[in-house]
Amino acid sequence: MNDMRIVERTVDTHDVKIDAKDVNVHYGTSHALKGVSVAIPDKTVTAFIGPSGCGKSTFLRCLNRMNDTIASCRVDGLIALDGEDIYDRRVDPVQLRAKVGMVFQKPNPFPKSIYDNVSYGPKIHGLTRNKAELDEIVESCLKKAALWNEVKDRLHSPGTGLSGGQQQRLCIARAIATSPEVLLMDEPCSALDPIATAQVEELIDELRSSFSVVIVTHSMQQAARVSQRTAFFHLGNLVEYGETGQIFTSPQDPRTESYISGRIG
């Protein structure tokens, strides 16, 4: 397979982060996702394209097993995150999206204080032993979520009355302060004005110094400005998957092509 080929001459083996192995999705009969092989590294970027209903949000999901609380969806397969798969029964699902965080197209602050959406995580995993540690985290992750400066006179009010933009950031805040290894984006600018998409695209660039990012986009352009590798999903496969540059300007398949030049999606 093209994809296959891609991968391996281009993905650093020692650097991949999460390796995938012919996956499959079925949601009762349906099959949503088939046979997808892709090895995502550390420290990087990697978005996902494609045109609505083709996938790429479901693999997204099997990445910290979200497609668990879906009762007719079944994920074949193997995922292995540090080689470890991330499916085997001994894994518990909570630890495992306390090292892969996600961050949704629509901003889901919780119902708390700034603060308090910060240090949700930390305290229900037990990563501080005070309080002193926990504003040092509430602290760190919202200025590298470069929230900081405009809420840290107002900690304890509450996220929701932040802007659209600004909860985004919140949530991104909310989802690296448990320290994970990969943060997972489903759509994070879909819902935001051009602005804040710029904010966060920057603040995407910034955190890939310290996680793998993997985004989910419908716009091909954010793809082009924010990541580094590129897979292209059309109708349940992963057809394509490369460098960012070589995917959009000379792709592989002729779908990868059609796709990028509009005359499919």
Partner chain sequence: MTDISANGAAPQVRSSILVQDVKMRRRNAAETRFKSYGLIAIAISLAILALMLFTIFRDGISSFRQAQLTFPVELSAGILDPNGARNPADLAKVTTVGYGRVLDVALLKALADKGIALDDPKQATALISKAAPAQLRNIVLANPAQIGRTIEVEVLALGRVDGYFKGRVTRETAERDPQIKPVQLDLIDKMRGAGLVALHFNWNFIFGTDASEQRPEAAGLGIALIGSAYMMLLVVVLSLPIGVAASIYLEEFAPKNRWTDLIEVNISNLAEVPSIVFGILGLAIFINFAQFPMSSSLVGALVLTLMTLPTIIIATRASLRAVPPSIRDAALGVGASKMQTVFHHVLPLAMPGILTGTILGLATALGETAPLLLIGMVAFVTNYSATPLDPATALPVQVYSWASRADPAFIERSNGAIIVLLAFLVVMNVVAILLRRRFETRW
Second form
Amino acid sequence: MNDMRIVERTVDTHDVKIDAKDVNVHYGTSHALKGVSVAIPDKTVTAFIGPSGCGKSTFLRCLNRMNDTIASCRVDGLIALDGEDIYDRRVDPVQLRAKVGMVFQKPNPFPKSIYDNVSYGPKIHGLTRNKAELDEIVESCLKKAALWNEVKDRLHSPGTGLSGGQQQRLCIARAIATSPEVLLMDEPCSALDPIATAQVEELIDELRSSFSVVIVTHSMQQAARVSQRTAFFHLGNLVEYGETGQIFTSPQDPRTESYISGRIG
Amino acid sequence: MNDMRIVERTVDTHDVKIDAKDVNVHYGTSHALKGVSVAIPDKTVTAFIGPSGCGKSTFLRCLNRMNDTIASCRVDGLIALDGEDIYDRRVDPVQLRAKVGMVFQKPNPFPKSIYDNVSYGPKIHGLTRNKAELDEIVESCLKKAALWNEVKDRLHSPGTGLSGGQQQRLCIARAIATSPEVLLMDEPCSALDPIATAQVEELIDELRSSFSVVIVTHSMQQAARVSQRTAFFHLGNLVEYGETGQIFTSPQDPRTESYISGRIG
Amino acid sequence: MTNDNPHIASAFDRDLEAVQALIMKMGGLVETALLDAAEALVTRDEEMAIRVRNGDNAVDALEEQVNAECARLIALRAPNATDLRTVLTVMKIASSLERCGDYAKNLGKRAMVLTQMAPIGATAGSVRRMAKAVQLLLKDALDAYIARDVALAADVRLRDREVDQMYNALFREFLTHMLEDPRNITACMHLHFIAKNIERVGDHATGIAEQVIYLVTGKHPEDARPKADVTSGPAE
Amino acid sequence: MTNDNPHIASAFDRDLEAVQALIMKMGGLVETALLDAAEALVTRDEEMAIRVRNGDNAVDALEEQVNAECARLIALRAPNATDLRTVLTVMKIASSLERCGDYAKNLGKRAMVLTQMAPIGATAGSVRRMAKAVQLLLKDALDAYIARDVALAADVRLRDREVDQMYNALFREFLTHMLEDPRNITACMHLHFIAKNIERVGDHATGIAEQVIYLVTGKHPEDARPKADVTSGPAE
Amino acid sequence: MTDISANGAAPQVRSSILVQDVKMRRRNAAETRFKSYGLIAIAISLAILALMLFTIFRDGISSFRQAQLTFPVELSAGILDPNGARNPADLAKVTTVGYGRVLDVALLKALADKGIALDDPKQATALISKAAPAQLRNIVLANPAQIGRTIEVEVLALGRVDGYFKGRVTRETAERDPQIKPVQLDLIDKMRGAGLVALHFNWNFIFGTDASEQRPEAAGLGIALIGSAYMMLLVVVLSLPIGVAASIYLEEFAPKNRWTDLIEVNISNLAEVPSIVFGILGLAIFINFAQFPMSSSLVGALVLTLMTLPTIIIATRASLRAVPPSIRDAALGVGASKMQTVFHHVLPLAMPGILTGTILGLATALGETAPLLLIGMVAFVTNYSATPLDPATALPVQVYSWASRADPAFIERSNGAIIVLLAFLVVMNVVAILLRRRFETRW
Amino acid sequence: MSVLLLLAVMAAIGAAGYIFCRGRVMAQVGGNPRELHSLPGYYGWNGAIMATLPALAVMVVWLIAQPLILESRVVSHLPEATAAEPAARKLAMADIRRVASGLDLAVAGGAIPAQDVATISPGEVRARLGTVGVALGSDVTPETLAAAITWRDQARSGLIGRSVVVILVALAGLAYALMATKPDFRARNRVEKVVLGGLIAASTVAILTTVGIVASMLSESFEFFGMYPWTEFFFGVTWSPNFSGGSTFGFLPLLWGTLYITLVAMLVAVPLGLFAAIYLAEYASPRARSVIKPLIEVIAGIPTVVFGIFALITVGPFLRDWLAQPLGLGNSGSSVMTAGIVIGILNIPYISSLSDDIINAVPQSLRDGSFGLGATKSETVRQVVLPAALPGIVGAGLMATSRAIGETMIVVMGAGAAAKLSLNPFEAMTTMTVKIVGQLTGDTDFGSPETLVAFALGMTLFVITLCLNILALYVVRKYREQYE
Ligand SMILES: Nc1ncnc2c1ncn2[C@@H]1O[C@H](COP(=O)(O)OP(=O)(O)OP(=O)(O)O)[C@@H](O)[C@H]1O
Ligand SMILES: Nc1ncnc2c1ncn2[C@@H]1O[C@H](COP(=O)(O)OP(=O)(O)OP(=O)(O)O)[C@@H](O)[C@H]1O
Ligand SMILES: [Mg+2]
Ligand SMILES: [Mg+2]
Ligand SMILES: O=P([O-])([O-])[O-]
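Could you give the coordinates for the form predicted together with its partner chain, as opposed to the form predicted on its own above?
Expanding to the full complex; the earlier chain stays at the top.
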């Protein structure tokens, strides 16, 4: 049963963007991730699913070293972005995070204007020479985030005044303004209502033409809807990783099957 | 197409438990609910669905007068519990709430022991004469909430130490300890992970043998899974109210159809 | 069905079981109709033939109910993986059984006509034997489905060959009768169609067996279905 | 299909359209096969008959693909209301078309056999006319589906009557030939089955039309399907 | 990387993450600088704190030890009990002048016994503190049976003697000092050699009464301690219930209208009103209008209560607000009334915060000086106050009044008083923190 | 019966009310609490409240009213002239009270037989009272004695009446409560209403305080401005009070001193406090923070008088010897610098702790958002955290400013008492608060402008800090709405 025969839906064999090999994470003495190896392709949406506490967020945060801020967290194994080890001593995590952007569970726009929210990243990284360039970036990012039409008349009103779904799209615009190569999203829709969720999912689907997107979600339906590849985590292990259609129609591992079909996992 | 022909699934024509007629709610000058009339049957699960801000919670909170605590809120129309107007002057809302219990979005156990959580309601309502009776109530409620086996050895440890799903079941046990007749639930699973959600849904399904349950949810899947009757709200109006299977397979109103099939509502 | 790994939502399991019970009920009706039609043919019992013809309404109604239930299950429970395959399989099987019911009804109708005509040798007995064999096939296929028994399903697929051979024998027998006596032609035409219909029921039983294999393994059986019906053209 | 009320998730619409495109592709293949088989019969073109027989593989593969796509759609998108009906209808139609493909293949096979035998009067032409009528029926049913055109679908249901009448005429014609000359019996048997198969395709077209009505209105057509095939027994 | 805008997502050059560019290095340097500013600020603050505490302890710790003269005294019955009846009434009539004579005689005798020669007996007798006779008198009155016997007594030496011991008084300053002469310092050296004078722990400093400007050696903190204790007690008893009640009303019950807004603004404002203004209030309302006794700890406590109330209310409201609304919903949802909700669930959860506010408020009240000056608590009080209505003074006021006296000996005592004040503060805090811990560790 | 005894009796009746009402209602439902509207305890409390609260109110009214009524009665004994002139009348009434209570004491001590009180002569009184330790200043006039005797008589009958009435009211309340006690009586609602009344009363204390502050300063301020032109006060540049009269009260030097010292204080406190707060909130490890923050807060817990001493004996001399004298800027230990620096130090913890809390209240999600974009910590702090926290920090700064303006003891001990208009920060200057203390603790007549000016200063100070506080409140409130 090959679900992928229709041309439009085929996942081309993309280059591997992030290659994680045998990643182990400990929080103090607790072993949160156990030998996870995942190759995340470029220009695809990869979903991480699994029961609460299985280590999805932990793994996601390894990918842009947001875990560095947790003192007790220790990461072993190799994670390579375009072949370069991101845990190398020479890597400045600040620079890494500009390349591997992140969008969070709750929309968290800065309490500044919409414009300032988007231009913040380019400004601190010195990506522009002048105001005109900055304006251009802001506009193009808001367009990519499917927000431009809704906010173009009030770029200088506060970002916190937008609705939840708009805020989340603003956060996505802000993240892509630093021209990252990978976009990590940790449960980006769990604070949104169904309509806003659908809009953000639609946006994610469009973003994959330019970015490699990794999304953590509790909603299997969401993973099914937005992703091309799905990884199922369980108790810190990567149980199954494969094409989304296959995971949801004929998973190989009984644990995956149990989880996605709503049996006790 | 009659979906209800199999005997086990038929909704018997139960007595009407709560009868709301032409309910209008204003918050100050804003008209949040517009002439809603719903007859909620006894011993059934009724789900309220609809986009954010459509007035689901508002209507739910009318049913046990939790809206009384909001100064700007004005409720018109008739809401009768077993034929008695709950907005009558002689009704003490405090007593009403003991009959119409409520479970909230986020599990909110009191920071006390499990036992104290459950026994609080019976205590303040003077439902018991002595400790033995109280013990009995606590045990039977925890059993009804499918929590007894998990906590019977630690009744005196804090309720806040339980997992999210267990906490929510504890809150349900607490709510049924005052022996209410109706149980209102406002998005009771939105803070839970899928497994805990499934457990709570399963519990709701069992509760309907003893209570009339009204549940507000953002998840149409959830409404579909747990309820026998579904009401769809839109912009403060009750658009459609009927048997759940029918709402989800062949809704009558195009707005319902748009909403449940993920089109822009 | 096996229930050693139940859903957290037990109502889901109950619904799945209910719809599968409908399938078994359908299967039972169809098997009886098949045997009864053959019996009516042998005993030239017009009453029974009429009963068979009218009995199909129940099967049709059941199929519609199964479809509605499945639609409902999909709408309300959003099944996936095994559950989804179960639901889809149920719909396929129901549609197969409905077709089988139609064939049985057609048998009944033709039996009604044949009772008005002179009997043709011992053909009715052969037809009943074939019907019996096919009914067994159908029963085993449904049993395999309920037990999720891949071995039994594979066995059903193999035994369809025998039914095909029985059909070939009957085909030749009827042809002989027609050539012998042109007066037999009309009756034999009906018998031809009766045998063909029974053979088709056998094919449907095989189809159900294949659904069982798909359901359990997630794959359709690889080897082409062994076909021994040579009457429609050159064997491949 | 009508897309004036698109899903927020545009990929859902794309998927739905893709799977419906597959149906159209299947329909095209089946229609061609049907016409080609009739043509082969008339022109006694064995090559063409073989092509038709082998062409069925593509149809079978397409059905499997449609089923897989639909399973996938259900698993990934949890459709309900109209969307769910669309998906279920697609599966039903695909399975009908697959059956039609099988009939066409069977036609091809029998045409291959018939080319080896002496032609029987002008029957082949009648068969082709009937095939043409049925092909039109199928085309209109599928067009009704794509356009969600209930009126056209109702028309298809009515026109099936004509096909049934054509079949009745053919049935009598073949019977006459058989009674006239027992040497014709074998060939006529094949022609009988050919005509029956074509009639069955017409029935499937009607079934598709009924699916369309169900899809659009959410209800199955109430009045019993008008049936004019009187060959299998007494008219009800 | 500036052409990003053309095709936002696809930068032309894919830079390696393994090399730091110039921009990055500059940003990291700024980071280090910024961090060091914070460290410097903290270092300065802590250094000043340490310096303050160090100077206070350096200058004040010595006040707990006091130069004392130790010598045998013959309690001559002739002077102390002329009637010989040992009648307490009669004994009480003997003035300190009499005791002074007894001490003088005894000291001279003791000196003679030790073989210390004197130019002038006055040189020796002047070394006895003016407060010593009263001390002796108290000893005798406490046990009249001793009259007629010779007992070893320990009495205060003159403040200058103490100063000499602690290095405050030197021969140079003595030249200019009317109270002591360099010769006397020599005498002190000799006496010290003979064991007649030495530094001893000074309970009188902690529990004794204040003394006049002339006798720094006798000044004690007892009355201030009692006054402060009374005031703290009253402040807790008044401000905690009123503050909590007011907070509960405002936070949980009050409708949001102009009246409650006014109360809000008022409370926030009162929290920052200069303390001196509260002094004016106390003076005008409690003393001039309500006729409460001047200088009494009751008035002090009332003023301080009004001062601490806003602090307690603000802290209490903050901690009430910090109790998640979901708890209130939960209680209301099972049919508890609003009052039950507050008293059963909200208040217990807010208790740690309320106690923190109380600690803060009391600490401020304890150290407050200015308003007490205005209501007369700076007055020179010599009797221990028995009730809060009696005149009293307070620790910080005592510190202030000693610090403003001319005699440098009072500077030392002032620092010593600060140490006692801080100790008082620490004790209060420890009690409150223990209490708070009890509430916190419930879960 | 004395007040205390009466209170005890009321408490006893209240306790009885609790027991009876609770018992009664339980008896009515046969011990099954399910049939009651409220828990049994509420019926009890209702009984207790009904028995005590009205009685207490009657007693309080009586306590306030009785002296007033008595006064109006005895006033007839006084000479016309005395009665007409308020001050004299006040004095006379005080005398009467003292004599009356002296007589009470004398009777109690047995110095005067009870029956002789009415006939005692004015001459005797002083001596007799002396024996029981009541010293009367001046001789007792016959009028005073007569008035005192009347006062005493009426007070005694009032006392008896009070006891009787109060106890009767208590019993009536109890009876009423008992009658009202029925199972469907809404006892809880009643009790809760009373508690709510108590809560409301408590919350008006704050208002009363403000009213008291304003009332206590307003009339005296007006009195002062009646004696001294307000233009000269507000715009005068010389401050030289002279206790023997002829003072000039130019307010500007005081204002200048106040502002100058506040400025220096804020220059010290704001940078130190803010940077400390940033370090604590953003950089310090939780352990370091848990040690350092309380340590800095210790500074706030130290009484200001201690800082005063620190200024007086450590900072002042240090600045004089190491800065002022070498630079030739003066040789005063007390100076604007001294007081300013010390007040600044005192204010560090206010700024640092408040700012630390405010910075911490900035949601972590904003920081994560910034880090996720590849910002460094300092960029995050400067560009995201501080702007978000700024209104709160400004509020904290304004509060600290108003504290600096109102600070008294440090200025008294550190800045001196000389009112001057000068730019030299090493010169001694003074502030309004110092002058308030000075003028009010000086030994002058309460009615003289030299004293009353303190109230005018107090009023001005109050208005200034009020404005600052309202400003701070406004800023802080606006900030609260930021992320919600
Ligand atoms: N900062 C931390 N310190 C210690 N343990 C942690 C920390 N963060 C996570 N863990 C533990 O690591 C494990 C994996 O956590 P993680 O947050 O990655 O789970 P998750 O799959 O994202 O779950 P969820 O769906 O609930 O977000 C859990 O057991 C969790 O308790
Ligand atoms: N306390 C309130 N004061 C004023 N307006 C309110 C208040 N609560 C709700 N509303 C308004 O009433 C309308 C209905 O709100 P309600 O909370 O009932 O929606 P809802 O359907 O529960 O939405 P959600 O799914 O987001 O919970 C909304 O427009 C909301 O803004
Ligand atoms: Mg997570
Ligand atoms: Mg809601
Ligand atoms: O447990 P959560 O992942 O839903 O926060």
